[in-house]
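Presented as structure tokens, the chain that follows is alone, the form predicted alone.
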Amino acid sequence: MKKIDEHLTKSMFNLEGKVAVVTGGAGALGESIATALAMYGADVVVTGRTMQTLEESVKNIEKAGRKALAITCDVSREDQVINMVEKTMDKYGKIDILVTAAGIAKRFPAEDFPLDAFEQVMDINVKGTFLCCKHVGKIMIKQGHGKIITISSVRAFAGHPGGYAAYGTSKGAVNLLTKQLATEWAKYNINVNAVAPTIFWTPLTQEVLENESLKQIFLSRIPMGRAAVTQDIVGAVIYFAAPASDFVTGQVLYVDGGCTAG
């Protein structure tokens, strides 16, 4: 039996010379995960469909001591996702970490579900994130290495009275392309896992979370009796982006409170 590594225990939330890629790094999750991958050393790269919307995150990696690049891109279009793979590429060289954040939520009951809004969310949140995994892969095979963090919800896990016939199961989705993608890309080295959050408290979700009746809907179903904030999230995100989960892969993490614990 190996004795334990004083050093590599140490170093084992280190992101050092690392490139990280956040797609939706304008919105309040991604901006948080990107700021965190950088004050654990990491140079990263937002994604977002408009440059003005990723200011912000370009601020914050910034005052957090690390390289930052913004590129617009719209992760249901292909052409897009190899444009941005290529910018990134040509800046740094590599890409070691990949976030999937860019999502979107429609809320309808199931039998007047509009298709179009259907068609949406299955296209940013199912084929947006496979894209991104796919074009990055490719450089992350060559590399030899790679950690995909994909974003997923508790919505996959259980069904909801709340209108969640498209965003349930485009997350469902996202559950089952994290556990294929780490089956064909483990000989590669590359780790792929998903964070499932509860919900949480961000702008496209204070609708609800501010609606008292809406909102004990949702905190009845979570043991710890609050909803997330992105702080929650993000500490799941850098434990799979970083090497103390090296030996971690095909894993779904709920960050739920309990919520389904049972």
Ligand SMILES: NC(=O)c1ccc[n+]([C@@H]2O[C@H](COP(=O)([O-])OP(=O)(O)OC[C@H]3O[C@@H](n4cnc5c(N)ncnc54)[C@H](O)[C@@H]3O)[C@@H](O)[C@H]2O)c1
Given for the second form:
Amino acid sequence: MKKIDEHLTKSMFNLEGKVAVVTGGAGALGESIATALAMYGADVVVTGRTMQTLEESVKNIEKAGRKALAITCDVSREDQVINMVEKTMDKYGKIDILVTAAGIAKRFPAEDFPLDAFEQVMDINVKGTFLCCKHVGKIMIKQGHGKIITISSVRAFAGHPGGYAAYGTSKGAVNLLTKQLATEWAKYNINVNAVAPTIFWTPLTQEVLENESLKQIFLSRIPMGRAAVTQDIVGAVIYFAAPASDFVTGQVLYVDGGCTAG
Ligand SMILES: NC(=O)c1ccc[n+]([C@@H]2O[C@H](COP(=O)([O-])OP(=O)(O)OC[C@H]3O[C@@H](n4cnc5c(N)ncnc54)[C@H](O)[C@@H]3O)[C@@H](O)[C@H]2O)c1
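Having seen the form predicted alone, could you give me the form predicted together with the ligand?
Full complex below, order starting with the chain above.
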């Protein structure tokens, strides 16, 4: 075996010179991820449905000393995804990293799940993730490299009695899409991996946080006994975005305090 190259080892997590796109860039996780990518050296494009909500993310990226670009894009609309990719290419001429952090959750008992709510979850979580991967993937194929990180959930791993017929199904699809793209695009030197967190206290999970007995049920399923915090997810995303993970593709990394271990 060759000796470890000190220079390569030290730069394993360096993202200087990289261009990253983060969808859902105004969301709790998306904003943290965008800021962390900038702190590790990347220029970051944040996308969301309205420009106003992206202002904070832009400020954070610039505070980290990197270039920021905000683009409005509903990920469930193919024309808007194409426009978002074109604008990014006009400004930067490449996309090295894509993080698909746009997502929604709707919970109802399966037997009463309104069809429009089910379809909305599928539209944003599954179709939206696919469309962003499809159009950024085209660019990455031409470039001959790229890192795609999808945001899944522990709800993709196993069922849960709390009304997750749409959300859990959508995240299960995200996991398989991740593996599918990883196998199709490995030959183009594109890594596709998923980060699948357990619960964070964000607007998406407010409903659980505000219900003490529900909150305790969720926490009792996590051996480490706490919800996830920002650093938990950004560490995993930086790993998949950086050269440290160059030989890792098609993986789902559960950031879950042991939730899926037992
Ligand atoms: N919060 C958690 O506990 C948790 C746990 C596991 C996985 N996740 C996943 O992490 C991701 C981010 O969640 P979050 O907690 O930051 O939620 P959040 O609600 O704070 O952020 C989600 C973002 O997605 C955006 N979005 C919704 N629909 C969109 C659309 N059609 N086009 C573009 N953007 C759209 C929202 O405006 C919001 O900015 C989601 O995919 C979620 O499923 C969250």
